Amino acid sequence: MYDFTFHRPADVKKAAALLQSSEEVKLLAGGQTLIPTLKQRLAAPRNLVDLGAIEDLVGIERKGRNVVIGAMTHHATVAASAVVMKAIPALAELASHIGDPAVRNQGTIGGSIANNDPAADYPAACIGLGATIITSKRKIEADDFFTGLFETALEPDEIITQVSFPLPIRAGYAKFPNPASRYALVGVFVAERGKKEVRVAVTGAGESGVFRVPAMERALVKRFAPKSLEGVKVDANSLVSDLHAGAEYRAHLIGVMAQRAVEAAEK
C-alpha cells in the first residue's frame, strides 16, 4: 500500500482549489476506471479528491430545449429518469446498457466523459446530440471536447459540472458490445437535429476515439431511413484492430449498427 491524502470537498469551488494547490492530484468520480488503475499501481497520486459529497453535481432537469445532467449522476439514474426517457429516450437506452448493474449504479456521466475511453458510450451521445460540456470554468462544445484517446480539452484545474443535451427531433443508439466488458466494439449514435442536420457518431472503433461519419450524415439528410445507409462505407484504415475485432470487421459493424440506430430512432 502507498500513502496518499484523501480529500472530500463539499463544493466545486473547494475541489477546484485543491486541484490548483495540490501536487500529483487525481479526481475521483464513480471510480470505475481510477480505482482499478490505483489497484494495479498504474497511477499513484499523492492526493485524491473525491467529488461524491458535492450535491450540486447530481441531478437531471429539463431546461427549455435541453436536458441538463449533473456530472456526478449515475448511469442507472440516467437510464431510469422519466425526464430523459420522455425527452431523449435514446440517451436513457444508452445508459441502460453501460457495463453491468454494479457499474451503472456507481459510474457517473462526468467521470465517463472526462476519462474518454475510446470504447465508452457517452462520448457518442455527446457528439451525436451536439452536447455542451459545462465545467467549473467554461462551456465546451462536444466536438471540441474529445481530443484523442483518453484525452479531452479539460485543463488540469477544470472540473466537469454538467452536461447539456439539446433535444433532437429523433435519435437512436445501437452497439455491438464486448461480451465480457460490455464496452462497445462498435457503437453508433444517430440524431436528427433539424431538417438539414443529422449527426452520426461512432465509438469503439476509431484510432483516435469517437468520431463522426459525414458520408452517413449526408445520406440521412436526404432521407432518414436505414436503406439510405446501404453502400455507405467507412474506411477501415482509420479504425482499430485488436484481439477483439479487426478493422475490416469494425468497418462492417459500423454500417450495421448505424442502420439499427436509425431503426431505433424511427420507433
Given for the second form:
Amino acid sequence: MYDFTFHRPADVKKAAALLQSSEEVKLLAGGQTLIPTLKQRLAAPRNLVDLGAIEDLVGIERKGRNVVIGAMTHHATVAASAVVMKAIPALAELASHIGDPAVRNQGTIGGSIANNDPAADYPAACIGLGATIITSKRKIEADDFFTGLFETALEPDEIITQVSFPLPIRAGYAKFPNPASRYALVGVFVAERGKKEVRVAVTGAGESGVFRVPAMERALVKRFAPKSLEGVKVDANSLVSDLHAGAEYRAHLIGVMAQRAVEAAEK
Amino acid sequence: MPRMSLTVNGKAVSADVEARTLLVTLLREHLKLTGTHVGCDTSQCGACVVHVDGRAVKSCTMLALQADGARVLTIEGLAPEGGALHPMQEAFRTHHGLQCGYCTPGMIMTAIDLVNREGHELDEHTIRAGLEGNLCRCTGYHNIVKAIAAGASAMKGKRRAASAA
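Switch from the form predicted alone to the form predicted together with its partner chain and give that structure.
And the full complex, kicking off with our chain again.
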C-alpha cells in the first residue's frame, strides 16, 4: 500500500469540505473493499477521508412508512436490528449473509452502495424496494443511482448520509453465493410494493451491475407465487461469464433464485 | 507521522504510525503482540481477527488509524500470563481444536464474538455459519466446532471478555 494523508473529520460538512479541497482523495467507510484495493495498489489516493468518527452517520430508525439507515451502519447491525427485522425482514436477512461475520462487523451499507460492486447484495435491495439514497446534497432514487459497473450518480464531493427503504407489502431475497467470497453469483430481491407493482432486482449477473427483470415482474403482478415464474426465461446474452460461472448458468440461477425469493417473501 | 492512542488489552498505549499501517501491523510489529497472526492478508482466512470496541474484525483489513481511540482486545488479553486460560482457550485445548495452531487465535476471538452475539447455547449450524470467515487447513473443523460449543457453555456466568477489555 502506498502511503497517504489520513483525515478523520467529526461531521459530514467537514468531510465534504475535505473532498472539495484535497487532491486525489477517497472516502473510507468500513474499508472492506477499499483497503484490499489499496493493498493491491489498484488505488493510490493521496488523501483518505475516514467517515468512522461521524456519529450522525450511524443508526436505524422507522420513519412513518420507511426504514432509514445511516450510511456508516454496519451490516451486522442491520442484520440484528429489531426495527429492520420487523419492518423489512428480507433486508435483515440480506445483511446477515454479506461476506462473513467479521466483514459484517466492519462493512457498511453506504460503502457497499457507493462502491456498486456488480456482485454486492445491497444494490439489489435498493432497486427491489425502490429505496432513496440521501446524500450531503440531495435525494437520489435508487433507479437513478446505480449507473454502471462500479459507477454511481454520486458527484466527486458528495457523501451518502442515509438510505431510506419504503416498507413493501412483502419481500424476499435469495442468493447463490460464491462459496469462497460469499459474493453473489446470482442474488434476486423480489418485493411486492403495491397491488400492481412487483419488483425483481438481480445482482451478481449483469454486465453493468444490478438490473430488473420486467417479464418476471409482470408474471408476479398477476399472481405472486413461485409457480408464476415457471417458464419465464432470462436472456443470457447480457449476463456475465467468468471463471466462477457461465452466462447460461447464471441465467438459469436467476430463475431458481427468483422463485426462492418469492417463496421467502410468502413466509 | 500521525500519532494515535488506543487501549489494547486494557492498557492505554500510543504509537507513531504511517497512515498506511494496518491494525495487525501495529499490534504485531509496534506493540510486539504476535499472538494475532497474518494468514492470507486478503481478509479471507480470519487468522488476524481481534475485537475492536467489542466487534470481531479482521485486523489485516483495517487501518491502525481507524482504531484511534478504540478498545482493542487480542488473544493475549484473554487470560493473565501464567494464569488460568480463558474458558474458550481451555475448550480448544480439551477438545483438541487445533493442530498447527496458526488459525487458533482468530478462531478463538471469532468464537467469543459469536458467544457475545448469540449466547451460550450454540448449535452446530450456528457455529459453522459463524466460522465462515475463518479457515483451518489442519483439523477439518470438527473439533473446533465441538470446542466452541463447550467453550460457549463454559463461558456462562464468567465475565464477558470483550466487554471487560
